[in-house]
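One chain comes next, on its own, written out as C-alpha cells in the form predicted alone.
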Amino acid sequence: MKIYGVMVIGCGYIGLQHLEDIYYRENIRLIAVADTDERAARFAARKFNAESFGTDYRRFLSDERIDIVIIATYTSSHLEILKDCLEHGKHVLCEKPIAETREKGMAFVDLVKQSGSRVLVAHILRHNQTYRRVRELIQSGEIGELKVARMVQNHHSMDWERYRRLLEDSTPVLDCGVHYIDVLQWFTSSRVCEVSGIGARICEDSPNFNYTLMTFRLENGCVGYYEAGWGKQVAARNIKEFIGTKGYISLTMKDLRFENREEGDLITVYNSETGEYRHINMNVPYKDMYGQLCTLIDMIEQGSPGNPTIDEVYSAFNVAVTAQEAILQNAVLQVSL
C-alpha cells in the first residue's frame, strides 16, 4: 500500500473538515499545513499532528514527500495556487467553486487538461451515499419522468465574518449553487440550458447579494429552482424535493429529522399511482472527505477520469456563473454549452 504525503492549504472551516477525516488514515501522511493566519496553521498542525506548518505554502512545494495538495482556501486564490502546485508536479484536490469569474474558471480547466498531474474538484455530494441512492432511484424511473426539482440551502450564519469574506468572491448561487447544479445534472444526465433569478442584499455590510434564487430549465424539460441565502436574518432551511410523473422523492438530512435521527438521513419516496410511501434510512457521513480523497488516489493509480470529471465541473460552474449574471442583470439567460 502506497502512503501518500499530503499538504493542506487553508486551515479554516473547510480545511479543518478535510483534516478531521484524513489525517489518521493508514495510507495518508500529513506532511504540512499552511494558512496565511499563522495561529490557524499552528493549531491545525498540533491538532492533526502535521510534520510542518507555515504561512507560505510555496516553501513546501519543493518537498518531494508531498504527493497531494488539498486547496481549501477562498475561491479567488484557487487558480494561482493550482498553477503553483501543478508546476511542482503535485496532484490536487481543490475546493469548489474553481474560480470567481468565467475567465478564471476557463483558465483553471485549461491548466488541468494540460497537466500531467491529476486534479479533482471537491463536489463532495458526488461522494455522499445518500445522494447516490437518490440518483439511483431517479434514474431507475422510481418516480417516472422528473419534471420539477426544488432545492433550498439557506444558512442562519452566526459567524457572519466568515460568510462576508465568502461573499467578496461570489454570491451564494455561485459558491454553493455549483454543488446543486452539478447534482441536478448528475441525477438527470441532462444539462441546464436556461436560467433566471432574483437577489437581494439583506445585510447592509454584505459586499454582494447575500440572498439569491435561481430558476432553471434543463434540456430534458425539467424545471425548478435553487435558493441560497446567508445571514443572521435568514432562517436555516434545507429542502431537496424531486417531483416526477409517478410521485416524488424528498430528502431530509439526519440533523433536520424530528425523530429517529440515529437512523441517519431520510429518503421518502411517494408513489402517486398507489398512494404508498416508502422510507429509506441512510446512516452515512454527510461529507465523506476521505472517500473523496480516495477518488483522487484512484485517478492517480488507475487513470480514472474522476467524479466529477473536469468537464462536468466546468459545466456546473458555467451554469452558476450564468445564473449569477442573470440575477445581477435581472434577465433570463441561455446557458452556453
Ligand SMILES: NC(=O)c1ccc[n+]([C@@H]2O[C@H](COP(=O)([O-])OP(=O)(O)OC[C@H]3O[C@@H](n4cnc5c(N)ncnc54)[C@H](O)[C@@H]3O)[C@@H](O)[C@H]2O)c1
Contents of the next structure:
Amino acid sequence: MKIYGVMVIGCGYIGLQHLEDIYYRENIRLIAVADTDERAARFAARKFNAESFGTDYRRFLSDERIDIVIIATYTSSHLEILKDCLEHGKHVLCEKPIAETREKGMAFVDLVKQSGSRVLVAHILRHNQTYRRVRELIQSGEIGELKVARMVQNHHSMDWERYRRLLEDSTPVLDCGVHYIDVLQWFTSSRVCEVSGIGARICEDSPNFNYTLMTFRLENGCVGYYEAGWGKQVAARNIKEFIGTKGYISLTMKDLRFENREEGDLITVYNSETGEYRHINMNVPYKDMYGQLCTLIDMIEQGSPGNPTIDEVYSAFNVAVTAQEAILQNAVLQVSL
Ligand SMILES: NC(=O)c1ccc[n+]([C@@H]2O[C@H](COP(=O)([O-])OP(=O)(O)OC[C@H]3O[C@@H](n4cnc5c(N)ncnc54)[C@H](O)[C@@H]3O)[C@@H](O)[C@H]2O)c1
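Okay, that was the form predicted alone. Show me the form predicted together with the ligand next.
The next block holds the full complex; its first chain is the one shown before.
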C-alpha cells in the first residue's frame, strides 16, 4: 500500500473537516498544514499531528514527501495556489468553487488539462451515499420523468465573519450553488440551459447579495429553483425535492428529522400511481472527505477521470456564474455551452 504525503492549505472551517477525516488513515501521512493565520495553522498541526506547519505554503512545495495538496482557502486564491502546486508536480484536491470569475475559472480548467498531475475539485455531494441513492432512484425511473427540482439551502450563520469573507468573493448562488447545479446535471444527464433569479442584501455589512434565488430550465425540460441565503436573520432551512411524472423523492437531512430520529438521512419516495410511500434510511456521513480523497488516489493510480470530471466541474461553475450575472442584471440568461 502506498502511503501518500499530504499538505492541507487553509485550516478554517472546511480545511479542518478534511483533516478530521483523513489524518488517521493508514495510507495518509500528514506532512504539513499551512494557513496565513499562524494560530490556525498551529492549532491544526497540534490537533491532527502534522509534522510541520507554517504561514506560507510555498515553503513546503519543494518537499518531495508531499504527493497531494488539499486547497481549502478562499475561492479567489484557488487559481494561484493550484498553479504553484502543479508547477511543483503535486496532485491537488481543491475546494469548490474553482474561482470567483468566469475568466479565472477557464484558466483553472486550462491548467488542469495541461498538467501531468491529477486534480479533483471537491464536489462533496458526489461522494455522499444519500445523493448517490437519490440519483439511482431517479435514473431507474422510480418517479417517472423528472419535471421539477426544488432545492433550498439556507444557513443561519452565527459565525458571520467567515461568511462575510466568503461573500467578498461571490454570492451564495455561486459559492454553494455549484454543488446543487452539479448534482442536478448529474442526476438527469442533462444540462441547465436557462437561468434567472433575484437577490437581496439582508445584512448591511454584507459585501454582496447574501440572499440569492435562481430559477433554471434544463435541456430535458425539467425546471426548478435553488435558494441560498446566509445571515444571522436567516433561519436554517434545507429542502431537496424532486418531482416526476409518477411521484416525488424528498430528502430530509439527519439533523432535520423530527420523528424516527435514526442516525441517518431520510429519503422518502412517493408513488402517485399506487399512493404508496417508501422510506429509506441512509446512515452515512454527510461529508465523506476520505472517500473524496480516495477518488483522487484512484485518479492517480488508475487514471480514472474524476468524479466529477473537470468538464463537469466547469459546466456547473459556468451555470452558477451565469445565474449570479442574471441575478445582478435582473435578466433571464441563456447558458453558453
Ligand atoms: N465543500 C464544502 O462543503 C464547503 C463548505 C464550506 C466552504 N467551502 C469552500 O472552501 C473554501 C474555504 O471556505 P471556509 O468556509 O473553510 O473558509 P474559512 O474562512 O473558514 O477558512 C479559510 C482559511 O484559509 C486561510 N487562507 C486564506 N488564504 C490563504 C492562503 N493564501 N494561504 C494559506 N491560508 C489561507 C484563512 O486564513 C482561513 O483560515 C471556500 O472556497 C468555500 O467556498 C466548501
